[in-house]
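The chain that follows stands alone, in the form predicted on its own, written as structure tokens.
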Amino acid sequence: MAAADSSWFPALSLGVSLFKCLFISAYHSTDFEVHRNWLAITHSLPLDRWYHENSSEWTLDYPPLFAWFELALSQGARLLHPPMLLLSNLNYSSPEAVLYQRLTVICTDLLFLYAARECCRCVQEQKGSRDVLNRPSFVLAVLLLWNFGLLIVDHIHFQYNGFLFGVLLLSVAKHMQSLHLQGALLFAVLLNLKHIFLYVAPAYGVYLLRSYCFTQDNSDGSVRWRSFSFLRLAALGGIVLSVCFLSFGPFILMGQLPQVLSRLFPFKRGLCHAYWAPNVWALYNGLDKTLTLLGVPPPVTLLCTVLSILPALVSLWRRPRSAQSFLRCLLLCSLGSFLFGWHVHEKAVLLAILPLSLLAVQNREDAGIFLLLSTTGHYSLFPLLFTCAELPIKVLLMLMFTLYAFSALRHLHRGPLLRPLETLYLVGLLLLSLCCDVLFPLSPWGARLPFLPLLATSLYCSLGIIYCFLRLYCSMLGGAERPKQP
């Protein structure tokens, strides 16, 4: 557990909270109108109505109980500024309306900053450090609290992320601390406020059945079959059943549960998101510009991914008494539901990143794939914030978390974290930068091909989280539960 002197905390996560308040009056995308809507339907339309409304095209297509937060949330915009409740106000900005949904997202992120204490108490402090700035548990509070892909997503482009992954962090915490039920009510509370969350739910499935369930092993590590607890599996399926009634219940005795489904697996919408995640999808559909291939369904795309995630889920159910073992396992669930998922949103990658900051500060190699992995991670979500204005905010923001990282970690783990390769193919990001958002956009090719530097960028980060991926998983099944070196 870490140093329970844990003073410099506060301070930290004000300063994070003052940060965000500087971009209330920046760009933001459509996610803005999208969750804007969302207030005005769950408070204008009785609740037989939320999943049918159709007269703006940012339908909601999140589970019930992100709509009961949604609900929520209107109380205060109804008390503060009404017009943005009303339906008919399509694409309304008006500067109380952002300001409101911008204090909502900073506020909720309150969840994300308590999870994050938790998980720095899960961390093993050195021996002998005295030195605060150096400690795992303030490293792995900057990583997370100051976390780039966060901040530009929610704060600039504008979702709740950080509310989100609040809950995750949380459940993970939980878990490590062997409150298994808690961590299991938590996650269940996650998946009914984003099913994207359903992409680590096998680790969570095969965690608990192997850990919980089962309360004894044999000598060998093998699974003692006569050691499984029913009681125990009755109180798992209590809690998970019992919040899925809460949310998912009153549509269920309304006889809407086809429809809502409907809106969360929407399978016509297409192989790739439009701007295409870095993924295998993306190189196929590079490879398909030039080579005339084969489509690819949903079911090909859940065969791929069960396929990318069984080894890991494997070898969790030979070594399930590890918390590390767990969260390998939960990493490797969501990058290759990342990698051979169907259409996949390119900000799917933070589940994998954010996770990832546990280990980096607890284990060398960990932390090589996690510079590796969130550097590429992080810049392939650039075209996000495609204005002028925001380059110079994107690339500082950038640069201040990965220098931190770079520093940071190698200062922990005493020398370079990443191979020569793994370096060249950074140095290889800057160019591809460079090439992007200052020589393309002078060349004659700006006007005529706007898509070509968004095709690299996926191309070219692609290739970095499929190596990180496949790193991650040697890691995984070469037993490398290596301890921190002193």
Contents of the next structure:
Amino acid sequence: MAAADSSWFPALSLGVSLFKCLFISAYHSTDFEVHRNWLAITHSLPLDRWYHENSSEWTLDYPPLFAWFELALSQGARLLHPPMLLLSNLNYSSPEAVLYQRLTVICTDLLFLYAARECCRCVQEQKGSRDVLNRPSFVLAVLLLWNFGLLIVDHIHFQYNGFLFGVLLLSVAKHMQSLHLQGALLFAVLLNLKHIFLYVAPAYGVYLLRSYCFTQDNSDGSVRWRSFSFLRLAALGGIVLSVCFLSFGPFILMGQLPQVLSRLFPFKRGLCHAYWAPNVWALYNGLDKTLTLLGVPPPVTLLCTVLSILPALVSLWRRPRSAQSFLRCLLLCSLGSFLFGWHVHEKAVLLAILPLSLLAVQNREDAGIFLLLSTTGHYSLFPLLFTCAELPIKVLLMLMFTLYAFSALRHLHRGPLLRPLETLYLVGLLLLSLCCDVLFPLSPWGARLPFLPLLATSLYCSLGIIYCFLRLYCSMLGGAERPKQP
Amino acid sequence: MQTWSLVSLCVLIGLVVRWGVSLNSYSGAGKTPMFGDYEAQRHWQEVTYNLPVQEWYFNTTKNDLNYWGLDYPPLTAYHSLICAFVAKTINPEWVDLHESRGYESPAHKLFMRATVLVADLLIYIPAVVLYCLYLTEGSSKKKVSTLLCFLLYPGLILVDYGHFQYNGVSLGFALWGVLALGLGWDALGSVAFCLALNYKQMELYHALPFFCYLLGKSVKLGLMGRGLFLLVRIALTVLVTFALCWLPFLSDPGQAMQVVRRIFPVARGLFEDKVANTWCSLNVLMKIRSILSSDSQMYLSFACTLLAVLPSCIRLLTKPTFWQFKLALANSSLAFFLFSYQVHEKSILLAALPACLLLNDLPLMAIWFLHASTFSMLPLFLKDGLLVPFVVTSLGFLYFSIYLLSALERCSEEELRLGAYHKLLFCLPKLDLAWIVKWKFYVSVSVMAGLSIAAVALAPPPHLPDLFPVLVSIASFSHFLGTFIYFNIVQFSEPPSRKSQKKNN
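With the form predicted on its own already on screen, would you show the form predicted together with its partner chain?
Below, the chain from earlier opens the complete complex, with every other chain and molecule after it.
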């Protein structure tokens, strides 16, 4: 292997970027048309029509900053392939359009690459020269850059999650480097790019209030009320408000705010998304099939979510300041919202898997939870790619990521990471996948009950994810601050 | 990390790259009436399934040899038959006699691509893994790096999974032969190589080194004792293997003769289309095909090929070591490619396999040649609509092989075996040959990149419509000739001392 110490990161980045280019001709979902339509809307229409336009069913339902982002991308499209920008060209997917949009995803992933590098810098290394493959930063880089979920969802199914998670991870990295204002700025930008990140806003709020606005702790670790700094609070507030104003400002001035908000928060949709994200409501719906239970209105889900994350927020408030606790709380907020939220999409599990990678390379227990959560969460993404041609890709990529995660983390933490029950659960997951993807379609019930595999998958996976949620809670509430690695 | 998990990861990466390339178009897609190699393979499934063995190679009312008639040896036919059985169970329309001509559908494409992947998984990839683990030197990390680069060689991936062919099977069998000979199992190695020969007759490019190595080894063991015994054993296994493969055709000598006539069509000319060998490049300066008669063209190419291949084979006969064998494979296949009759551009894969075997020992030169070999097939890939996979796999291979094998660092004169060049170029002042080689590499890669961009972006002038394919083939020809001379010189120089070899690992 090359002796150069830092050349492995560019090599990994180039490798994964070239890898992504191989999937340019693969299947893409309706999300491709969604983004093409948004390119057309932002390019062809004036600002006041953006959130009113509905000639296509894929209306603009992301915050305005994302619309500005699409406008920027449309400039490139204008130079390279103008026909894709015509509003009337519904479901337009010429090879040039596909190539351009796929390349925009791969290029915007550069932000994710940069964020991953910043996170790798925050990871503590063991002393002594070690083989590159064994360093925590290397393992973290592979787990982030080559994450199965991102490859499948972004580069085949088609979305811009890499770019968005890049902003999130960068903000987390800034907080770990104690650059709180930059972290807050990045998070404000992120919220205005995709409002799903409201799920983790409570963690940010509590953490910034606790660790930034209150400048000092008492000797026992609790907050010193006297050390409150109005200046810092004002700075934070200023940053967040100015970003929001930059994004929503034009629409507030035009009086379109209610319309924009109604697009962003469409509560007319159902409790569960079409594919049943493996959360608590999937279990509830499953039970509903056998016993008749009450319907669940949106306020109830909100209440459940808040109740599920409240203990974590309180625990974050009471502990001494530390970026690790913040990361843990962020994880619990994202998992809690995933488990109890309204109309959750299974892609949201990535919001928990990616930050957990940061903890997994540093801590043995977290590595065990990561293996369980990532395998279960990634498997629950399988129904997104249902075409035959992509089946080998998703199976091979899943094998690659899982094999790497298991061997690298076991080697890093020296020893087995899973308890017997957890290993049994994962073996059960494998058997389930064989039954659902191979045996069931060939069996006599295959045609009569086509939704049974999806139901079984989502019920089984929700058990695993709930278990991971509880274990993460135990490690947050039970343990004191973990001693730093020497 | 343990070696087995790294090896599995490399294999998985290789498989995903292959399947990713296979999502693209294939040769002759949608191009009526003849289509391309994909349709040829499908047609052979149709012919072998529906007709009796005796009619496979004959021109009958049911079997029109002008429409992709079988022109590979029997093993290809048997493989097509097995695929046809599977095709029939999935969708009989795919192999209906006559009606399935030109059949194209996404499901069928998936099936055909899957057959290539299965064949690779069973034959080619295990051979590569075993070769890299057991017959390369160095630390386990170095072996895994070699494995990854071997599996990522773009030329084979683009031809098999893009254009559509089954080179993985014949090259895989040949590799099993090399593997067996390297481990000392001569009879098994002969069986494997015979299987390769009976799959594609182009494996004859590799036949002389196999023959000379085994003969040389027998001579060394003593022709009056164990050597003779070995020779007889090998001869018997070869005969038995051939007999088993040709069994259905041995009942009637006419049958066997017809098969031979189909697989060696001597009625065609010196070369077809643009190919990076001597005759096509010479044709640019003087129109050989019109100057010489077809018979004298054949004799000329025969004589030149023999002259080119003889030094390497005689050296192997006198020194039958595994190192000499690998070099002889490279030299023989390159000699045949450069000077032989009716060479197709895809035949460069036969020279690429020995070059992959040398990735560990001569990384820079092997990588350079492999990159040039992929580049030489660019016009073919452009015709098939495989530009994006070509760019991605070539860039990936070039970057990762140079990075993982430290090719530009292991570049001293000793490592490149350039000592002999000093003796040859004694009249010139003492030059830093290693530096020159490195710079030639950079220039050559830039030229290849420039030509690729020009071939894609620019339109050729109207009076020279074939300008870019010709430029590509001339550039590739110069690379291949230089590599041929280099490998010959290395084969004739002394191997490096044990001490310096240990230092490099």
